[in-house]
Structures are given as structure tokens and as C-alpha cells.
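Let's start with one chain on its own, the form predicted alone, as C-alpha cells.
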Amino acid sequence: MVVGRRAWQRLGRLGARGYSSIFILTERPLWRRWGTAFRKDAGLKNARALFVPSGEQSKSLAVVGRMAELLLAAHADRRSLLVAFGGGVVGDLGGFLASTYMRGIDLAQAPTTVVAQVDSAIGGKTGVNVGAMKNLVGTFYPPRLVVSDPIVLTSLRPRAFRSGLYEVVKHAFLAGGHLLQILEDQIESLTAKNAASLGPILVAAARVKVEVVKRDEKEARLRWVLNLGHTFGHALEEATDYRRFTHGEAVGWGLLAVLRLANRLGVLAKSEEARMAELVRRVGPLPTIADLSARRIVALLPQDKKSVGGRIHWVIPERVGKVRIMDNVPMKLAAEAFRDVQTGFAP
């Protein structure tokens, strides 16, 4: 993984192997503010474009069905390279596209979101939706390499920078130490417009996720504890069609939420509760939850893939950088909890 200005050159090296042919899967929008400048910095001038349409629906069965298509019809062989450059939609969905084209082609990330620079670029997890269940369909697939370059970032939208984020502040919940201490200290000045200078802050969320994923490549159960706040957050999500929340911003919520059933739990000290959610909520704003049921959104914990048997496997905070996976958390203290949140609780 190279993270740091000018990270795309390292594209180069790969698109030097030999590859038959190289295709770039991407959105539009972001292809005609970003397109040149990665060609160049990447090398890849011979690349061909593949477009998705933006948003959550591309992340189906059908669409990869038709950019299969259209590799075929390009004459995509085995020998082929797929770069997905986009944010965790595309990233997720061009990792699944690559690990099952003719049985799998070689596949690099340039995530362009925060969230894709931190967290869902990193790992080899792939997947598409189906129904109203996400990432149900997927792969390990792990890409030969990923380029985050934060220039990208600049041309975010406040709302998706900031969405971003509460991926970086969960994961500097999971470390502590010094990634903490420079969101604690900086939160409020990190902005899309300052993005490109934010290289030692991605290094240091990315690095959280990689070491973890280093020691269980195919969740087998370490891995999940960088699902923290992700069992409300996905609940969330579902509960509203995935159209009211970016999926940072419901995680952002799952993070509140999880706090307060922590201390309901007797895990968590009030103080440590306190603290990790000011955190959260400096932020940014939030969409509303007021109008959701509690009810609702506790009958779709258990659909939330870490459960097994029926049991959600919960990742819990006991401190910052310490979690424990528990599995015997009573569904009316996890409702308690969300109630809590919905009403502006304040520890």
C-alpha cells in the first residue's frame, strides 16, 4: 500500500508487468475532475474507461453483469488488469468484478474517498448488495496494490469528507495513542480543502486496518473488531433504504450507540464514554434519528453478518484502545441504548 502525494506513479510500476490490457473502473463525475491528472501520474495512457453510475445502486449483481460485458467485448483476458478508481462502491464492486471475471484477474485500488483511503480499500473484502441486504455477495480478494493519494480529497463535498471520518475516529478508537491525540487535538481544522496535507493522519488510520487485517486476512474473528459502531450503523442504513445516511455518517451514529450499551453494560467508564463521544460529535452534524423506531432497528441487528446462529457477535469498547467481542448482549439493553441516543443522552 502507498499512501502520500504523487502515490499514483506507483501504478506504473505495476501496468509495467506485461498486462494484455488494463481497464479503469470509475464514476463520470469523478473521471472528468480527475481523469487526466491519474492517467498522467499513473502511466497508464492506454487505459480504457469503464463507468458505473454513482451511488449505492451500482452495487448489484446486475451491473456486475454488464461490466463483465463489456470486458468481453474489449477482449479482457486473464492477462488483464482492473484499477478501481473510485470510492468504497466502487471499490467494493470492482473487487468483486475482478475476483470472478474468468475466475479472477488482477485487480489495484485508488481509493478516493476517505473512507476507501482508511478503511474499505484495504483488506480484500468485495461484495455487492442483494436485496436490502448489503455486501450479502463477495469475495477476499486482496488487490495487488492500492494507491491513496489525499489530492483527490480536495474535491470532496464537506458532507462526504466529513463522512470519512468517523471511519478515522473509529479506527482511533481501536489504536489510541497518537492518531488520537491529533483528532482530539484537530478534528474541527480537517477539511477537504486542507486534505492534500493530510497524509500523516490517512498513514495512520490505514496502518490501524492493515495490521489488523495482516493477522486475520479472512475475518475469522480479530477482524471484527473493525466493525466497531457497524452493527447499529448497518441497522441504520437498512432501516431508511440506505438514501438518509452516507455509510460514515450511520457508522458515526453506531458509534454513539454502542457507547452508551457499553456503560449500560458495565464496560465502559462514563468518563471514557464522555470522552469518546465528544469526539464523535465534533465531527459534524448528523441526520436526524428522532423518527426512527428502536423497535425497528433491534429486529435488524441480527441480520448483521458477524451473527452466527442468530447471535449478534458484538465488538464492545471496555477503554480507548481496547474492544471485546461479546455474543450475550439482551437485545432491551441494546434498544435502551438507542433510545438513549435518539434523545440527545449525554453522558
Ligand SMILES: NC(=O)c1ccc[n+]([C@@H]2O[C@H](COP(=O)([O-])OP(=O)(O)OC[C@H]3O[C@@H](n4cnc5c(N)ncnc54)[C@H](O)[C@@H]3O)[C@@H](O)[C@H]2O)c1
Contents of the next structure:
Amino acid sequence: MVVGRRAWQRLGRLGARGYSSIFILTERPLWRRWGTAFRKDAGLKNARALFVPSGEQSKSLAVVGRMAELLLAAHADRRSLLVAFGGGVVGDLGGFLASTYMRGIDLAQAPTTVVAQVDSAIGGKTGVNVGAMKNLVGTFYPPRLVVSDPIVLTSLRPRAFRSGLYEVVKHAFLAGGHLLQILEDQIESLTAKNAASLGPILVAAARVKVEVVKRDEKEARLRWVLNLGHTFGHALEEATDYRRFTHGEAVGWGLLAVLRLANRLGVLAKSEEARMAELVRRVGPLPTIADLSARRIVALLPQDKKSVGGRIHWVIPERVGKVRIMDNVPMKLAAEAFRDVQTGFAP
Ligand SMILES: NC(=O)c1ccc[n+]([C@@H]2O[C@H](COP(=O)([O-])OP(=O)(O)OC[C@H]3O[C@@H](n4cnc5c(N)ncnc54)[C@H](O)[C@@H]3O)[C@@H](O)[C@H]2O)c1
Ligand SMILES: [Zn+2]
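Given the form predicted alone above, what does the protein look like in the form predicted in complex with the named molecule?
Next comes the full complex, this chain leading.
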């Protein structure tokens, strides 16, 4: 993985592998803004761009089929390279396409959102949605290379940029130490244009994911820790039909709720909860949750589909830098924790 200004240039080295052709999967507005710079830095003058519409709807088997047909028509073969240039949607879709087209062609990721740079482009999980089920069909398929240049983040809308910061905060809670420290020092001043402070933070946040994935490539227990804040988060997204919150914002609320839950469980000290909750709140304002029914949210908590009885594996923070997995959390406590956050409980 290469993170930093001009990271795209490292794609040039992949060229030495002698690909028969190179394709770039991306979105039209993104490509209009950054395509020329990307082609130039990456040295991909002859690569052909393939476009998918922006948005989660593109993560579908239908789009995979369409893209595979385009690849075939353009004579892509087993020795072709696919570069996914976009956010988590293009990355997950491109990864799935590359892993299945002619039983697998090489893949490189050039992530263009905060979420993608610190999370989704790392770890080799690919997938598309089927029906209402997110990521129902997918593969593990590590890319040859991940190149993240923070310059692309300057065109993100402020809300999208801030949404990614909740995932950065999540990684800081998992890691503790320096990453948490610099976020606590600088969270308000973090903008995409402030590259000097943002650069090291992105590197550190991406490294948290790399470390977790390295030790647990195929998602046994360790990788679960990355779901911190996501149990409540997913329920919130679902309860609002994926309309009210960005994913990161739902994770922001999810973090606040699970901190509350951890305290109610007697696992997380009050002072530690207060410290962590404050950082989440400092990222910025979140869309309201006041009108949501706690009972409904608890009913929507995602259960582990791979385990008998569909238990919920909670990632419960014990302190900064340490979480534990618990599958015996009383639903009543979960509902109470959510209600606390709804009513503005301050630890
Ligand atoms: N594979 C994994 O491990 C993993 C992990 C986390 C999330 N995900 C997936 O990632 C997806 C969410 O990723 P996301 O938040 O990047 O969403 P996204 O890809 O939809 O991007 C968010 C929005 O930003 C736009 N955009 C992208 N780059 C831009 C740029 N540089 N400037 C301006 N606009 C830009 C996109 O068009 C889109 O409208 C979800 O589908 C989720 O399931 C996967
Ligand atoms: Zn997430």
C-alpha cells in the first residue's frame, strides 16, 4: 500500500508485469475532475475507462454483468489489469469484477474517499448487494497494489469528508496511542485541503486496518473488531432506509451508543467513555435520532448470519486501544444505551 502525494505514480511499476491491456473502473464526474491527473501520474495513457453510475445501486450483479460484457468487447483477457478508481462502491464492485472475470484478473485500487482510503480498499474484501442484502455475494481478493493520494479528497463534499472521519476515529479507538492523540489535538482543523495534518492521519488510520487484516486475512474473530460502532450503525441505516445518514454518520451514532453500552455493562470506565464520546462529538453535527424507536433499532441489530442462532457479536470498548467481543449482551441494556444517547446523556 502506498499513501501520500503522488502515490499514483507507483502504479507505473505495475506496468512492468506486461499486461495485455489495462482498464479503469470509475464514475464519470470523478473521472472528469481527476482523470487527466490520474492518467498522467499513473502513466496509464492507453488505459480505457469504464463508467458506472455513482451510488450504492451500482454494487449489483447486473452491473457486474454489464461491465464484464464491456471488458469482453474490449478484448480484456486473463492478462489484463483492472484499476478501481473511486470510493468504496467502485472498489467493492471493481474487486468483485476483477476476481471473477475469466476467473480472476489482476486488480489495483486507487481509492478516492476517506472511507475507501482508510478502510474499504484495504483487506481484499469485495462484494455486491443482492436484493436488500448488502454484500451478500462477494470474494476475498487482495489487490496487487493500493495507491492513495489525498489530493482527490479535496473534491469531496464536506459532509462526505466528515463522514469518513468517523471511521478514522473508530480506528483511533482501536489503536489508541499516537493516532488518537493527534485526532484529539486537531479534529476540528482537519479538512481535505489541510494536507499537512491530514496526510499522517490517513497513513496511521490505514495502518490500523492493515495490521488487523494482516493477522486475520479471512475474517475470523480478530477482524470483527473493525465492526466497532457498526452494530448500532447498521441498524440505524436500515431503520432509515439508508437515506438519513451517510454510513459514517451512522457509525458516529453507533460509536456513541456502544460507548454507552460498554459503560452500562460495567466494562468501560466513565472517564474513558467521556473522553472517547467527546472526540466523536467533535467531528461535527449528526442527523437526528430523536424520533427513532429504541425497540425498533434493537430489533434491527445485525445478527451473525454465519453462526447458529444468529448471535450478535458486540465489539465492546474496554478502554482506548482495547476492545472485547461479547455475544451475551442483554437486549434490554442495548435499548437503554440507545435511549441514553437519544436523550443526550452526557457521561
Ligand atoms: N470492502 C470493505 O472492506 C468495505 C469496508 C467499508 C465499506 N465498504 C463499502 O464501501 C462503500 C462506501 O464507500 P464510500 O463511502 O467511499 O462511498 P461511495 O463510493 O459511494 O462514495 C461516496 C460518494 O462520493 C463520491 N466520490 C467519490 N470520490 C470522490 C471524490 N474524490 N470527490 C468527490 N466525490 C467523490 C461518490 O460518487 C459517491 O457519491 C459501501 O458500499 C460499503 O459497503 C467496504
Ligand atoms: Zn464502516
